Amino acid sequence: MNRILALALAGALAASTAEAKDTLSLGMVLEPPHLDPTAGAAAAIREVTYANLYEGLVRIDAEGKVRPALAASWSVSPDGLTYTFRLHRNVTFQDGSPFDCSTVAFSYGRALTPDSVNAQKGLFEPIRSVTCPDPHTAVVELKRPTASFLFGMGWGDAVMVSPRSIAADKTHPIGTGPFRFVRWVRGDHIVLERWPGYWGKKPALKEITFRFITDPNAAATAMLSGALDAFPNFPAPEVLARLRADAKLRVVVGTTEGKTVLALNEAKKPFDDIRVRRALAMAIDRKGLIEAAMSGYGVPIGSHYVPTDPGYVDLTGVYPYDPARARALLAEAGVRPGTQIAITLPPPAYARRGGEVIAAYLAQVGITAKLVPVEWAQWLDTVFAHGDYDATVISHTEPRDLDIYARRHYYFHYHSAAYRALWEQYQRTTDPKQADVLLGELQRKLAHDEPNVFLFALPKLGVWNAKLHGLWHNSPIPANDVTGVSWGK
């Protein structure tokens, strides 16, 4: 009897061991153009690398709060001009290069150079200097108090990079994170593995494979078949009900920082006319668009801000759906019925499906929209880098990025001295109440000028194996942080 019991216990233990899993196959819609988050705007770069491979002095957690990372702690001078970061000791990059204050000076200095390719140079512009009283202390002096500085240093664009490896980071990234790069099969997948030399808490997962699946139907099939363990930003909202019915899967609807817009090129006619931009806003029924393109998932917005952000103001009533008024404004601006515009559509389903719905709405007010689907690399080059387009549907997923409308060179060519002055005033304030007031004024200014047609806040539609724990329910920044992910029962 004891022998039978022993055999049964041994069998149970073997089954338990066999079921233990330490790998993860995770789906993404877009493949990153490269893997250096300090040299590109694509959110997909950060969705692979943020916290997994690269780390900054601070990090943004799943709730959108600033937490310690490579800096164990920090202090801020009473005048808001001096940030003193105390760095973790005995930290190295995955190639053995040391991390210390000189790395901070190099990383921030590189972002500040005139020829910097950092997509978020504005995050670093307030920095006057970085000094190193000792290898484990970094002192950052600012030109002026900057309310958003610490939060900005938690973005993927502000991670630490090694002078020794930076030249090859786009294709063979080297960071200080708990996972290291293994391989990239272009057009298919990227593999990271747990790095035994990590300075902090070791992750539960041994290996992560990021698989790129653009087609919504293929994404659904991969989840239902078990070919994928997780798809944190699932592209097919119309099949979520079917996925919910599968007991092996969990569906989580959360929020993102994605401001989905019909971006307009104000360097081209007729988009330089505010009457035209307002007309386009009133020609589109946001709730109808969300229902048709997103199966009802999403929240209308009236400015470049989402409801979960501090200081949010609901401005969705500024341009209500009013096709008659839209036609009148277009006539007043001299835009004749039958006028054709091109809408460039990148691969995400919200853009492709949204473009079709938007074209139908614009047809009702006399605008013929030619839909131009492009691949992601082409969108980044033609639209984002060179501004060669009429209109495009895109979701800006960077958090609280009202600064892009204050930039002198940006792909939708909005130029407003009044807005720029408001932004600079907001950046200087250290009073939280005054900051909220100015945030409201910035949003109202954008709603008044309508440089783009503000459509909806992109939801985070997460689908993953019901046994997985630790994936983010919301996306306060673009990231697939799997450092705290584990398998359970």
Contents of the next structure:
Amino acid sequence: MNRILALALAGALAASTAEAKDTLSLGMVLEPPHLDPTAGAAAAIREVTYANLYEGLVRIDAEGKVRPALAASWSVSPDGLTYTFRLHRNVTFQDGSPFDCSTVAFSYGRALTPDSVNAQKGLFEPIRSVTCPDPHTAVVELKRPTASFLFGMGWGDAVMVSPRSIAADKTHPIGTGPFRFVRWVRGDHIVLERWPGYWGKKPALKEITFRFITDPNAAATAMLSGALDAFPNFPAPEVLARLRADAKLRVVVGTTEGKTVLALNEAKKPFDDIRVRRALAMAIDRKGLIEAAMSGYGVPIGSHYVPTDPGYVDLTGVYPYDPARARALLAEAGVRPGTQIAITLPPPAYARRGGEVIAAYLAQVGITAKLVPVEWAQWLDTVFAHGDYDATVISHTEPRDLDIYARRHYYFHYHSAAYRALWEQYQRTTDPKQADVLLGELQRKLAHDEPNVFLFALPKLGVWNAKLHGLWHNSPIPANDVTGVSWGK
Amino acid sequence: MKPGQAQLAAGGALALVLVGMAALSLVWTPYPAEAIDVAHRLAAPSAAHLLGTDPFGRDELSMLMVGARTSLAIALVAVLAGAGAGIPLGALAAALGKWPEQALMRAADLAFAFPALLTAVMIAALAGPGTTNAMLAIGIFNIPVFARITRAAAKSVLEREFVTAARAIGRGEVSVLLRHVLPNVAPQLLVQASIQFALAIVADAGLAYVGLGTQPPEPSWGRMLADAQTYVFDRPGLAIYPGLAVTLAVLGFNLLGDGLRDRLDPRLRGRD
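Next block: the form predicted together with the partner chain, after the form predicted on its own:
Complete assembly follows, chain above in first position.
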């Protein structure tokens, strides 16, 4: 009798665990243009695929640390020039094609070709060669010691792709990750499902649906009604109070790598004049901006670096809010009151609203800002690709990307030999103490030159079902890594 | 009471308040409508800010006043442009008859086949957002409205005996249209104009709401509504005030049109 009861009980338990939820419906504001992170800059590509579908040799974890992924371990030669990666065995892509050292050579080699469309070619630039002493060992030789190399290989841009599927990865992605692509209904959602052939730890979730919802009110309603389980990057800070009041939901305010700046086109007058750039910096009250545009969420920054990253130096006091001084500097630079500038604004609320607040601040020092709202594609084309703009409000979400100011061609046209020299020196340094000092110098140089007006670190406003565990609280790189997510009681 | 008098009075009063508010905003608003004041953002209505402040700390009342100006200016230009192009086209169609009339009217039918607001959205999306393009977009969808009504009214006038008489004494078609037809269809056009004016205000608010109308920082009712959306639970006033402004403006000009029609309709005239 007891045995029968026990059996029945076990059956009931089994039934209840079988009923436990193992799917996840996750909201995103932007839909990715395609699904190949090695061929596009859009953060949304990574927010669907990173760690879920594609993997690299190493990966960045929720804390921003470099962890093993397809490489079980690695060693670095004392001169910092040779990285030897020992690869996991028995790894295949989701289409059955094998993963070994030749895949590494292919993936890195593809990013290195002159016609590479990788959005972060700079990450691969230090690589001299990739050699394969055996199929499960990859040896990467560098041209010079590069402090940030391993971290860079953890980015979405450095994931492993198969030569067999690469041509179709944009619409039908194939990776080595624990989830495989199921379908994409354009303008609506993307579905991934657990892939039984995964080499590593099996994730708890069986199916994930990424839904694209641009309207903040619709996003809030979807969360409140339970139509969505999670919105890891919630678009409207002013709605958080309402969501927080719902016991079913959990609101987590974390940090991102987003350096929100008023980017200035230094190839154009009057932005080539450092006095004008300083004046603009002093005309804008960052705290007021965060309050008005972000409902108080966000932390002021004084350089192109966020407080959560190693080696951060607080430079928010370099150009304090001082409209009178700003007016004087503008007069000194010969910028007459009533001068008009255009500020191009991409769709996110931080840009559209931030732009409106910035325009009001600039009006106080006699600058008339014309606001030009644009769609993402248009922003990427006119501003980012062609550098055709006066000023724009944008958040740079790539982590520790001080290198963009050392690039010879970049959309804000900042050219400083001194900065470039500092950057190269920093890249070559293998001594951590010296690297730290140089990191500080880099930040100071930018704060001093103010190529862009540094505004605030973008917060990560996460909202999800209180029973969900394992979603990232912070955003060290753009990702919605759900490999460790599970439903609790 | 004469027919339409109540509507005329109510509509006139509403329109007058609106025009007064817009006119006053040219010389005075409680605060500069574009000035932000972060320390006093989302303030409740008080003596300092009669209708409170928005998320940037801008004074709601000042924004509504300037918004009235923007809205009226757009509606006025749009209706004038629509009438300016539509009336001659309609009159011409009526006078010419035959295939030109057919062609013009089929073109008007085609324009009518698209919902007016959708046409405006399409034009504004193609031409780019902004106040001028909003005027243009709304003006364009007004053209067939005026063309049709002018043609229909002109057709009936053209068959009247005094027109035949005018032609008999050798007046040219243009002269007949200007001196005999237009004065006779003017009342109907005036009525239509006030109704189109009301529609233009809604269209302007709609365009601004979807981001295709007047651009920030210049205040507009439609954008105030759009911006208020996510704050509606905390500060419902932010959505109610501009919404009410649009409603009252539309009601006012519609009543005015109704009143005018009753007043000018020859069949109703003299029935007091």
